[in-house]
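Only one chain is included here, represented as structure tokens and corresponding to the form predicted alone.
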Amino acid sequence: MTDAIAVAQRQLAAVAIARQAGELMRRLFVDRAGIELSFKGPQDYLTQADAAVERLVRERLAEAFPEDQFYGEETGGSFGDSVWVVDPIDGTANFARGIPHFCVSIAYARNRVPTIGAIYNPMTDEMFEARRGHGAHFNGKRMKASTVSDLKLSQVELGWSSRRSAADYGRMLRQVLDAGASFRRGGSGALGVAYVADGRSDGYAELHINSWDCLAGIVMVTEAGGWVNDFLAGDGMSKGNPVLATAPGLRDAMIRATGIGADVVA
């Protein structure tokens, strides 16, 4: 078997197995009633449908590729050559208040590149795909960046995260709405990527964010004709890094606002 069939096959695999766990998390949003609420941290929701979820998800990418490695965010794992790194449910505190906005992030890099991204909302039934060199697809339709070029008349997401201070991301929030960006922030960072790959959005930006939270987006942008920061700098895949994806015509202007990517050369 050819390295490119092997990557294809897994690139099936993560959005096969992205829609049964986007199934399951489905019916546990839909019955609430089993659903028990706790906290990582401050701010830092955790489910037991998380659990479940990600258990699903190991056992069947197990199944089909057992010489692969997993991290997933509930139960770790390790990181390697040939590896899944997975978001089981990314957008908890949504999910646990009763909000549709959520997903299962699956993501497969090989020797440390973003190579597969699966995405998958059960509650709109939309799947974000992408295999580096191949493109990327929303439904089966391929995703194009924005052609804004005017932060003007950009809509940007901006993410959050407690693992940097209120005084960090009100500087950010500044900086860029006096740039002229309208901003939002809709609490899943994996969609928040997504929708840069598809258009839907201009940017996405967060000071602090996990692997398994955009690596999966991280691809589709990419091969979008987007613009992603080098998130996997120094160690990134296990400790997370900032990121800031963008259009490709918004990317000097959004490093100026947001900071992100600052070391890049023009």
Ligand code: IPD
Contents of the next structure:
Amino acid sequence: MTDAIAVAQRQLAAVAIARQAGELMRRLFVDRAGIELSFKGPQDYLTQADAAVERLVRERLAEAFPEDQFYGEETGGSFGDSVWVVDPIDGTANFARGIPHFCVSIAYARNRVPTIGAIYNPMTDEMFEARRGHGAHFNGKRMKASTVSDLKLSQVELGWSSRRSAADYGRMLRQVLDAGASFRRGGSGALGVAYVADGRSDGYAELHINSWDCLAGIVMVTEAGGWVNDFLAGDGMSKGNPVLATAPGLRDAMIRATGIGADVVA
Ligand code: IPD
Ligand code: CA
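Having seen the form predicted alone, the form predicted together with the ligand:
After this comes the whole thing, all chains and molecules, with the earlier chain placed first.
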């Protein structure tokens, strides 16, 4: 089998499994009154649903591609040259509080290159998917990053977690607002990055994000003509990094406003 066919097969599987995971997640969300809620740390929600959905994705991928490695947010795993990187429920706090803005995010990296992404929001039945070199699609329709090139006309999302200080977040927020952008925080980094690919947002920035939150979306933004910083630099895959994904015309302005990816501009 050629490499291209092997990758194409994995894309089909990723989309099918994301849909199955989404169906389970949707049922668990509707019945969430009976679900146990806990915290991994300050502001870091965990529900029984996260574990159940990760189990489903891990088992389906292992059946289909036993030779691949797997790394999931909840159960860990190992990274290698043919690895699946999975967030079973991204936007867990939204899930726990009854807000229907969350998704499953399945990424595949070959030789450390983000190659496939499938992100599914079961509450809106929205499937975002991409394969390196083959475009990015939303519910079957080609995605394109926005053409906005003036921050004063832009809407960007600034992801937040307690992994970075309030002072650092405040500084980035202040600079982005001073530059004239409008901002929001939706609570799902995976959907936030996918929205840049689909032109719904003009940028997504977060001072620290993990690979399971953003790798799938990164494939989409690149394939949709947007720009993303070198997220996998250093130990990005296992330890996370800052992320900046933007519409092409806002690259330099967003780098200046957020300070993320500053190595690429003179
Ligand atoms: C979090 C969300 C949030 C992002 C954080 C993530 P979780 O993941 O994606 O929007 O800002 O960096 O940790 O806890 O919902 O899986
Ligand atoms: Ca997550």
